[in-house]
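As structure tokens, one chain now follows by itself in the form predicted alone.
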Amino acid sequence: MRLRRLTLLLLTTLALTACSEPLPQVHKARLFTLGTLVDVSVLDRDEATAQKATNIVETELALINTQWHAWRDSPLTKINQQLAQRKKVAIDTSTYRFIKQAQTLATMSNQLFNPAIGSLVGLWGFHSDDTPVGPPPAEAAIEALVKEAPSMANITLTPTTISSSNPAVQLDFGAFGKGYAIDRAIEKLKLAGVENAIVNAGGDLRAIGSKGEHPWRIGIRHPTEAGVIASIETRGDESLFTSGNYERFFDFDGKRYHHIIDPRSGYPATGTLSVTVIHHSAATADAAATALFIAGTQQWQQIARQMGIDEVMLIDRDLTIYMTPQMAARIHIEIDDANIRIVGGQT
């Protein structure tokens, strides 16, 4: 009897206790680098870990930051100085791994993703912290640069430097940077215990576990209104980028230019007003984003096969909605009357 007492009260002990431990909780913080806000989402008990998990995730995205912008004074601008010299760079570990990823994807994307168009994107004026108000560059100058043809393809890479046969290279990461920054920093995220997390900068993520018992759901934006066009429920650990001409972008005369260059006219590509890809490498999804976008309804399939990107929506000057059918089976449209196209992909 005593022993049954006993058992009782240490069943209903372990009961309370059960019952008095706080419930997880999202705990979300928001931050300002990489050039955009980026939200943090957490989901655990202790804010203490929130708040640590955020301090990883500020530290991770200001390194990345600071190592390859573009304009301000950086590691990055003395490599571009010392190309357009055409000399040889020494670089370190890291630096040889992140450039050596983009390069892998700037070939895989037949240099539509291209970062060695700064001289470009300077010219076009998006070097800048402020939006530019136009006019548009000369034709001739625009003709000059994609004349040089720069690519990653230029790019004499080692573990120990880095060197180009082609003085008009210029390094600009910003379509793979931020991935490649988010990337590391859920990983740090991973290292210290944080199973359940978004990492949110700007529309571009990373997502990790759940919301509890429901999985993260994400809003993809409208391209041309207020609002949302689409959602997504996550599925584990995987990223969703979004290349849209709506980002940064100035109007002159009544036409658009936004800072998504064609590397092949020189000019702001056109034809696609948004592209949202999925894949688990945030740094993957963010290149492929901006490839595909320059793409268009013609060679996106083409591109994303040769990528490994199997998750696509494309949508066209006309609001057409282009999916691949893996895209389709889980994305929700959250308009009426869209005009979609389920397209062959990755198979």
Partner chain sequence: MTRADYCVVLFAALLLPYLYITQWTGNESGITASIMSGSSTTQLSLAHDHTVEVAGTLGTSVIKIEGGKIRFVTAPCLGKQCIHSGWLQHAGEFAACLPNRISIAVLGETPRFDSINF
Given for the second form:
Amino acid sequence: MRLRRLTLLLLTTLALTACSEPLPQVHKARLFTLGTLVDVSVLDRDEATAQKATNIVETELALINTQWHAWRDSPLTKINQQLAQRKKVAIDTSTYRFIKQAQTLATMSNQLFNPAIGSLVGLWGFHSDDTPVGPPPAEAAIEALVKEAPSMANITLTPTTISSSNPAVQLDFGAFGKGYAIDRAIEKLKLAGVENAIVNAGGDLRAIGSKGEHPWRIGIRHPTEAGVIASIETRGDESLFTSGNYERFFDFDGKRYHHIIDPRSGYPATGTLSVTVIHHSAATADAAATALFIAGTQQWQQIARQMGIDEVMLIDRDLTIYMTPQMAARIHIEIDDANIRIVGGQT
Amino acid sequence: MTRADYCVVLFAALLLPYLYITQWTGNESGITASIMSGSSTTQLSLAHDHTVEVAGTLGTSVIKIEGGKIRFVTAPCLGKQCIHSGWLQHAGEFAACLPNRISIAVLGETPRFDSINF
Amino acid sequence: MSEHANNSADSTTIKTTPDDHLVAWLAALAITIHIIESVLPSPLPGVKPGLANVITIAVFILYGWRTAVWVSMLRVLVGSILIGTFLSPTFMLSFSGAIASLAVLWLASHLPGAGLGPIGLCLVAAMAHMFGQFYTAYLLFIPHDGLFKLLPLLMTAAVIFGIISGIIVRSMLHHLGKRHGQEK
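Rather than the form predicted alone that you just supplied, could I have the structure of the form predicted together with the partner chain?
The complete assembly is shown below, putting the previous chain first.
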């Protein structure tokens, strides 16, 4: 009897210790920064680690926001003022790295990703925290800016200075800064020992690790209806970026004007509803989503190849879904009767 | 059966209807919504109809909860995208007024996706 | 199946006292019921007749709370080792259920007056068992509010089976009483 009681006691203790460690859970936090809503999801056992991770993300994103804000007084607006006066501007290493990466991506995109058209974006009214209400700017004003053809090719960059051969260059990293900031935030999270997390800033995200036993599942918004058009399970460390005509826009006289300006025409790019890109680097994915949106159904494959992007989904205005074979191999379409075209594959 | 037995049976007889009423009716799915202004978050059940006025950085946004759904009804911003977002009712859906720094989100059930890309 | 039960009984009675024989025999019976129930199909996870409860309550009434604890714990531990679910979620659930119902039985044994009869005891034990299981499931395995939607159904099942096992215990005691009477 005594022996049995002892065994029972031992077994009971064992049983109790086996369940004392709680399972890791997804902790979510939402914050406003970078002019948008940022969701941080962290898989961890305790809330304190998750809170620390959120603070790291907030700090990193806020840093990029103040450094590269395109319309509020910032180091970037100071650089822009001096570039307009054809001055050479002294810059530090972090500024150099940021602009250098953007310039490289612009070159690879045939300047479709063009962070030098800040004046055009401002003319369209998108240099504001609020959505513009129209009317669209005058045709002549748009034409005048397009004719000056500002681009990153006009920029001369050294590790300590920046100058421009074209005074029309006004830098606006709206299609790059968010990706760059997410990359920085993820690197900081990894350094802090966070292995499983998603940083989603205004719909664009980078996910590392997994949700425990299952991968992170990401829904991709339908460009014209409520709900999700497709979903992706992330692998390891990936960024998922979408540029859509529904993100920032205004309607005027029954016509929609969105925020993705084609630098060749000076008008919002037409023909595409959304482009989704998967790539390791959030900064690259950010620039590529914009460039491929502008490239449209005719050019996107070529630009994607140049930018080293394998996984692309482009939805045109007829809701035809174009995909690379690599994207088709892993995406789950979540709607009925989708019109899908798998193209390319000659890479 | 002792008197205590009858008490236990009575207790069980009362407990079951109570459980069915509290867990199954009223709010159809026990869904709650969160309203976030700046960095402060409030959670509200969608079971009861309310009108909530929330102060943001620009002014007051009015949020309406009705029939298990939630939406922005008035906003001090120019674009009114938050109002265009319309009614939200499924877990994971959200709408935001970025200029006024107010967001609403439906919580409560496990969303199908861990994050939404848009 | 009865051979199986006897084997388990033998393995738990090394140094034998009449008390040991009794506990082991009853535990073996409870384990047998436990194992049979574990292979029965269930309409909902967590819904089982819980007839092993019958043994626990009968032991509680006949031999007191302490013996009921031994029988109940042996059933959960040995039963799960035999099924191969030891320390698994299934085990954690029946373990926590058993703890909860034993706690309620302890309270019941301190009730003033006539206290609870077989039906009342089985009913409170079954409900406590279900609450214990449910909260363990909620806290450890499925921390999701949607789980609470199942609670009314689970509790209804617990009440029904609690009353049924109460009736079984009552008639069991009735028969035992008769036999005891005849022996005397």
